[in-house]
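Next comes just one chain, in structure tokens: the form predicted alone.
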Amino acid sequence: MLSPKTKLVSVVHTSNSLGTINPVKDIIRLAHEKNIPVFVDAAQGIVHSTIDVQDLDCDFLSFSGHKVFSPTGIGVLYGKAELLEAMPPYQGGGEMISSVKFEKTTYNEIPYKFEAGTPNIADVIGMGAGLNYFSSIDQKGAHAHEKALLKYAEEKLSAIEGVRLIGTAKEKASVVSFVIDGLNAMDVGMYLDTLGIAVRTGQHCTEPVMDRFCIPGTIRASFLFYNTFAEIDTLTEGVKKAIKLLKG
């Protein structure tokens, strides 16, 4: 797929709908062999993996603040300095300029060149608190716990008759996506909600993935370090109740 026409490779680090962790380091290496820059969407991966932009050697990387216990509507965009310096600002406003004259405008240095006007100060402070908290926990222990939760959830759910897991890659984050034969994912999700069980349902903004599996959507359960095995037991029993009720 990489050709002289390829200007940029954009790839997700971790799939939000399947939990698959993509081999981004290999993708970046292959792209760089052809002098193609790579943008990594780490919104899902940032909280489930240890990500080092220097180790990946990615050219750009972004993630959402609310994925790391921060307010919504804010996030982080990383870019290599030489690329950011070569790019023009995408909007004008205070502080993104060094000097303004009728003859010529000189832009400020990075990152100020891309931070026009008054920023979202309150949420930036909130994101800082979220990132400080996330950085303070035992990352290695958290990831190990999430892997154990994933293994347990997959075993428990796949043992239920009529349940089929969607997305069984070897390298996965703690996300379990599944369908139930003969049942609509949204109906199951709404019933689980009445039991106090929070799942997401539908296409998860990845309709081409659903088309690939020839399904209309999935039920998705996501786990983090604060989740417990008992909660997975509750989910499993809820799914059994939903099958019994909805299939009559």
Given for the second form:
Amino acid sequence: MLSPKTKLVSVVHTSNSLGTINPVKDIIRLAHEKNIPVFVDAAQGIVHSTIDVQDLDCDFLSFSGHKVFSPTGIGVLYGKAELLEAMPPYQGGGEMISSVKFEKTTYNEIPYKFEAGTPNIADVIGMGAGLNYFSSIDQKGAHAHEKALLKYAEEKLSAIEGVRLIGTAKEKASVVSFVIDGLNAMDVGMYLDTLGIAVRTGQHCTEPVMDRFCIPGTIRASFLFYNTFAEIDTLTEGVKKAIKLLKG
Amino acid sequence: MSIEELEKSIVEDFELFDEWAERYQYIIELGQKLPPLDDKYKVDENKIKGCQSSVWLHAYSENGKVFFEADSDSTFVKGEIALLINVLSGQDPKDIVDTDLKFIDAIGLRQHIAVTRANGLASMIKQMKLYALALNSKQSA
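Follow the form predicted alone with the form predicted together with its partner chain, if you could.
What follows is the whole complex; the chain from before opens it.
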């Protein structure tokens, strides 16, 4: 894939449908050997891993605010200064210009040159609070707890007859995607809804992944540090009840 | 019975259940009882594809009325199909085009299906109405 025609490598840090954590550091190294910049989509990874952009040496990285206890509709785009400085603004408007003359318009410094017009001030403050909160918790402890929850959930769910886990990579975020023989994922999800259990169902906007596994969709539960082992027991019981009801 | 009368009887059936969980189970039971669609109709041109489930819808007319048969890989969607067929199949095409199917909101179907689980109920109704519209214009032509 890394050919002379490759302009940019764009890769997800963590798969939303399977939980797989990609070896992004290796990918970045290989791309950089050929002078290809790398963009990392960390929307799913940001909350489950400790990400250090300098250690990864990625050129760009983005994530959504709502994945880290912040408002919706706002996010972060990180870029290396020299790349951002070389890039032209994509949009014009207030605050992105430092001087306007007939002969020449000078753009403001980064990041302002990319922030045309009146910004979404309230959500920026909201995201600041969200990120401060996330930085204040013991992330190592949180991730260890999530790992333990994942292991427990995988054990409990795979012990149920007819349940098959999809995505069993060695490096995984605390996301468990599964299918149940003969059952439609949405039917199961809607039943779990009635029990107050929140899961996501369907193709998770990753149809090629679903095609790769020859499945129409999965049921996906994801865990964070505030989840408990008892909640996984509730999920497991819910899945058993769903099978009983739906298989009639 | 007219579409409105059939809708009224569905709403009355659902009033027996207080909780959404019971209504969900009832819809699942309806889905489990829906007669399967003949495999020859399970072709791509009859398919309404969605992220969460697929539906095959077959329509035909007889003596000026429109009849529907359908199937899905989701039992819940089959339950919805059973309700729609109950109300719309065998009706006059003009009545199908004109109805706004108030029973769907009355039984709480729309409120209880999360946007992320949008299961093609709207596309199913649209497709049924399109069939009726096509048959209606064919008849009046």
